[in-house]
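Only one chain comes next, encoded as structure tokens, the form predicted on its own.
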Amino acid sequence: MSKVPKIAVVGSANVDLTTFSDRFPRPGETIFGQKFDLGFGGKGANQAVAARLCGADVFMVAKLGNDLFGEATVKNFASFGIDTSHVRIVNGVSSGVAPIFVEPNGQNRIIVVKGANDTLKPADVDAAGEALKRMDTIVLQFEIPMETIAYTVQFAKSNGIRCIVNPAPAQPIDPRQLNAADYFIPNETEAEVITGLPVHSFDEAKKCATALLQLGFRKVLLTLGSRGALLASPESSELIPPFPVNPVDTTGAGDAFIGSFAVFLGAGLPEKEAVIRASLYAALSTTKVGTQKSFPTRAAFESEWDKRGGTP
């Protein structure tokens, strides 16, 4: 990588509490799980770690609770070499947590309790403004207040910084607040919530992406899980096929995609190649348990990329 990208993540940090079981319990039912895993997560933090492991310099803007999870999260960021100068501890609220339930096929269900993430405000973006202006790319997700997301999108536009918005978890939006972003990257569920259109086939995905472009987004990258990813602009759309793997846990795969895509794009790779590489990086993350713990290093990624010849 000739250029070391500078990536800022303005977003969430959680602790993931992952339970593995043969099936999900019915209402009122108690069942035994097979195993439990505790790890660091949050979509913002995950994307920051993925970007860092891919070789970028990463700057995090986040809020944490004044509790054991908050202190541990700061140490976790520091262990990766992520800049935590604007990761703040807040009194009176908990750190964000995410209980995750995983079935044997890797399918997951997640409940996010935002906690201190909900206290990240536009003023925090202003406080980090001088550092943010030195970044190549700013990455955002939906686990912080929408007013902060919208403010940061405009900050990025005003300062000529590439901006990626990942609308996760899914919720309705006012596109006028977000369509100055360079890339809008939802998965199937998020795209369906925003557009009201189904995404069960490639043709439906194209229609959904077109609907998002008609809302004013510059480029849409619709991630389709095991079906690949659809890259769409007002001029064209193209399906990027997936890389076959044997998934163990799909938790965090979307974050692996976002973080690595930001790096590959920031390193100056052509857009399509950046998508293809991010698809492999995300696929590799599903072959291990957990979120950040499942993300490959850049060396491990490059080894697998060379082994597969750069093609799905």
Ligand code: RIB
Given for the second form:
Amino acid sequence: MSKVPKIAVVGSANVDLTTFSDRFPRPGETIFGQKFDLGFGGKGANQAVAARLCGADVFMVAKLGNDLFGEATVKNFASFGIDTSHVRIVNGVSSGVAPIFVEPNGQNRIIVVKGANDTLKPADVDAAGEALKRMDTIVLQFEIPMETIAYTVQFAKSNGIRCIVNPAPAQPIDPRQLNAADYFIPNETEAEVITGLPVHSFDEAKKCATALLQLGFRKVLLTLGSRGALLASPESSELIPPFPVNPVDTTGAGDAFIGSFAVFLGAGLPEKEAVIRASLYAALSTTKVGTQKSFPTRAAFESEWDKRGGTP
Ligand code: RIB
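Okay, that was the form predicted on its own. Show me the form predicted in complex with this ligand next.
Okay, now the whole complex, with that chain kicking things off.
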């Protein structure tokens, strides 16, 4: 990599409790699952780990509970070489957790209990301000309070730092709080919740991206899962086709996409190539179980990229 990007994630960290079963239980029903996996997750943490595995220097700003999961999560960040100087443990609240249910086709359903993530406030961003000012990119998701997200977008803008907002999980927004971000990267569900428009076809995806641009976002990258991604700006829109893979667990694929995209772009690659590379990185993550533990190293990614000739 010609330039080592400096990437900050101001975001969540959870512990994922993933159950694999043949189907989801009906209301009132108990069924047997086939497998269970305990792993580190949280959209912010996952994006930080993806960015680190792709070769960036990564700085994490997060809050954890004073429980087993909190200490273990700090150690997990440190094991990847992520700067944890602003990952704080707080009393009186649990760490974030996410019970996750995965069906045989890899499709998942997630319940997030935000716990300590909800205590990450603008004051924490100010406390990390000097370090944040040295970053090339700040990445945000929706598992921390909206006031902190909005504050950080403005912080990034005032300091000339690239800002990527991933509005996950889906929540309605006040676009004026967020549209100073350089990239707004929702998936279909998130885009539907924000615009009120359906995203079942490419045509609908284009209309939805246009609606997001009309809310004042400069660049929209609409991720479409196994159908690829749509990169849209006021000047143009382009569909980036997916890389074919056999998915076993799609959990965290969106995070793999965002974290790796931030690195590829930060390293100076052209935007379209950064999207194509991030699409492959995310696709590869679906071929293994778990979230962070399914993310490929940069070397594994490059070898697959070469094998596939860099084309979907
Ligand atoms: O995007 C996947 C993540 O969503 C999981 O790791 C879970 O913790 C939830 O935040």
